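Single chain ahead, by itself, as structure tokens, in the form predicted on its own.
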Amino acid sequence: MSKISRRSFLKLVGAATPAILFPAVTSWAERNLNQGDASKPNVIVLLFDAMSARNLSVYGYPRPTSTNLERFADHATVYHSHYSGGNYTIPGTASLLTGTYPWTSRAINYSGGVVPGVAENNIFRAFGEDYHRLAFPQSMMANFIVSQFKADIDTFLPAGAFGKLDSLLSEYFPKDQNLALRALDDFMFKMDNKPASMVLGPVQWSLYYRDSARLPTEGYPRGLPHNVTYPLYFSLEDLFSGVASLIPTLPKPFFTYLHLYPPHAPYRASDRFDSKFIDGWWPEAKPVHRLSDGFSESKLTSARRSYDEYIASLDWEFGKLLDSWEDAGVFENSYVIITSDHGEIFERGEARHTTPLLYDPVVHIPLLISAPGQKTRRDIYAPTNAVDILPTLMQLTGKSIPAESEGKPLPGFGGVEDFERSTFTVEAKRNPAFAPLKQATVAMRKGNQKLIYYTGYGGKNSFEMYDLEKDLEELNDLYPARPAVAKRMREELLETLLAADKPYTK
């Protein structure tokens, strides 16, 4: 076994056909790319998976987790009430890339996808062929969504690009990578489940664990960052240096969607920040929610500290990326968007984001946009949502906004600050994708008010309502105390949900 390589394994299982060994597509560095109209602005979307705005010092968090994001904010528009479309990667990514809420895209389930009618109006197609369109979904869940749009993408970087170890098989099937991803990497060889093949699975696992055990871990006291579910290892240094060197090589104008896996769990801080936040600070304890996993307060506090240290490690490397892009003049003719697909939660008995809960830590995400040549900071406080990214970028680049888009141009970039507008976040991972949402959590933000609706979790459907201006920690449920406001918001939410479900109601 010690002499069997990953390539040998591919040959053994019959995967090494000529079409796989000599794929029709080449790497991005080998492509013969045509130069477009360089006078048009470039667009860079840099997304950090599972990054909560509530844990960033740029938004007032007491720990200094994001000093370089603060530096970026000095020449950017900073959105203080920006929300994800969902509380994990599938709905969060789909909302950003299609401009539609999860109840429209139907990207709601684990490993789910976007319905064809919505997929045709993705952000890559909307940019059109006069832009060079590049996607790097390092997150495999993001891959499920992005690979649906591969026909509209000029350069598609595999998740293992800039990594230390990549044992994924789907990249060997470029003609239908989405199907290969689902059939092989997600079904046959997923690392957190028993493999579908009891013969080939253990072979793949043994090769991966052998190779990963040989990786150097200097600089990472808890081990190298990796995807806990899929066989990918990387270092923050390699990841950010790869992204830094990539952008200046692209033909102009370009649109890039860079979906980076950190700070998603497992939280592997570098030695510079490991144990940095053993600082005596304790977050406010909150009641355990009936739908949580019931984790103890001490476990949540420990996980939060590890998460914060990982964010700080990421932010340190992001600072080097800023320096590189500044030296290369990237900011002079580029819109640079920093955001996330969802947040992370460490309260009420719940950790991370595989939860039916929609409290702010898991859905309030960062959004910072630097316009070409921008030198000063601007702050926006009106609620906005991930569905607003697509229409905003279309307006900024002179493109048509798809009629199906449910977002609006962002204030500061063609839109207006509308405190009366309603935005939504949807969680329905256990609900069938093509059926009315009977088991779901839906949050509606309208001004400073936030209504949360729970349905299908056993017992009577329920609501919670919070005033986020006076109660940022969402501790004082105003739903029973303000019946008139609650009634108006409840009726609007339920009517909107009913309309979204109508195509799937018999």
The other form holds:
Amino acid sequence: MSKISRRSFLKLVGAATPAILFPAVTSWAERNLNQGDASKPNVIVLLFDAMSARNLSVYGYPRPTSTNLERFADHATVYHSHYSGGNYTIPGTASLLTGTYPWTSRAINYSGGVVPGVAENNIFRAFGEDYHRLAFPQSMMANFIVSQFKADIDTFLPAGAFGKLDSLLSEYFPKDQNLALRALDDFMFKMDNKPASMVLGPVQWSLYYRDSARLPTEGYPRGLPHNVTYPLYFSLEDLFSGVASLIPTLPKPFFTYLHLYPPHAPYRASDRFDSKFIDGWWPEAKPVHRLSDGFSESKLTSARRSYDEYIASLDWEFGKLLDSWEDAGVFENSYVIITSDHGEIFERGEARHTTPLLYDPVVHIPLLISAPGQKTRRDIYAPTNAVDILPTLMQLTGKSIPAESEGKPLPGFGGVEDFERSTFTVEAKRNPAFAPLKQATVAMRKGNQKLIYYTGYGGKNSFEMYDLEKDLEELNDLYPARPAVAKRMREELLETLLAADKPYTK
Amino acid sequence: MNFSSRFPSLKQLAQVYSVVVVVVYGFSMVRFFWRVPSLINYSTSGQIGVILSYMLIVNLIESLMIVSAPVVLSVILPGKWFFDQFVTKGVLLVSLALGYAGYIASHINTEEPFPYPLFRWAPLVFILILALVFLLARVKFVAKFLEWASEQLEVFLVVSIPLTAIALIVVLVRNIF
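Let's compare: the form predicted on its own is above, so bring in the form predicted together with its partner chain.
Following is the full complex, with the preceding chain placed first.
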């Protein structure tokens, strides 16, 4: 081989220098020239999956489940009648991120998604490129929705970030994550069904179970928190310290959507709170609903206690997060929004949220918003809905609200307390997404009244109506007793449902 | 030692591979069609096609892994042991091995503990499978039947290979651009 001459060497260096420097220069330019106006407020949405407002002491629950949320509430606006758009993660998350009800986004089925026309108006796109947009959908169902918007997200943290163990294959397909998730993690290698992959499926399962059995479970008497249907283990400590360390590193201004899996089942309280609520307190017994699973009162009470203990464990870690954000001055220039995608029920024979029952424990979710520099608490009692988050944030950050949004700016943040407004929660998971809703439950909140409509469950369609000011436990069905109010609300609900179905009616 | 002389011909390989394809692709396909009624509830036909593509790629990897076992045995063992009856012994080996894999797969669900004992017995089961392969291959009508059957199954390659090729292009394009 001939030696390289001095001239050739210089040519090589000359040619290589821009090639070496160019990526560095462009990445510097991307980092600095595209950086937005740091004086704009940051926005942090911290969502706890399956957190019912009815089980939080900050909303008057008798058990001290959320002392740190109470501390947060001292400098926040607390919404007392905030409702989810759906009763499980797919519709609940889609409502929040698109500002539309499930009957519009059509995100109604397990593993379902948002229809393209609605997906284009997602919250990440609405924030625009002058915000650094980060998403962390730790819940896999949230991943189904959020990964649809990946093109509008600057940093997409995989579900396994801050986790102890995960074996999600879709993470290896960053350019096609949504469909890789559906094809591989939700079909070929799904953990709650027999694997569709005959050879690699059992191999993947055996490796995952072997590794998960080796995980240290210190601090968690009932085992580490994990996802049941997808391979993901984590500890609350790691999760919250990860989130705490993440925020100060982000380029400003930023919008983060942090969808944390706890307190979703399985409930895995830390040793500090495990068995803490063996306190002799029993909630009021309620009649078993015909559409429930028919669980016994003792089973419901036991499940509720585990759930409460898990919330308290989570709240403890949230307290540490609060401290770190306070120390880092995060609250001085950020809107911090605490909410959930849906609740959880432990009454009337039902112990879950994927239920046709839309009583308040399933649909009444927390919403607390701390504005930059806010020092005092404010309480809002007018009904609000998850679809209001997107228009509110657009208004607060000076962006235009997508015309398709079905929400309104929240009272206290540009909106007014409107007790006459109707908000909706929709459950229709067994209904085809692209067809009229034939089997569904719809809950409509208007002022203090709540109307629940059941259709397609066998037997006649039925309604229930409650006055939540006088009957918070929804025990006294006023539908037959107040025919005039019932008729007015029924007509409005059915008309709205008919209008939502119209594009899918042949 | 001349290993290449014990490498099966394309025809022999196709016969064994077709058995693998029928079982491996068929297993996933049954579950896919079981899933389709729910998929069409919330997915477009294009999305369903992409999901099918990923499935076919996984099946391709699985089937190539499985078919490599008889090929390796044919190459490393003396010709009389395996190569001389490659189709018969290859079909027996992959059928029995896939039967065991299917048995394990059917015992997996989240309601019960993971069936580790089935994995622990695997070495013994594979020795048993190898013994069965050598024993059954001596039975003439078994050998004849397997050769005939695997030849009939070759027709599935005409469907699976082009479909998998399209799937490969789909998955590559979606992950490159």
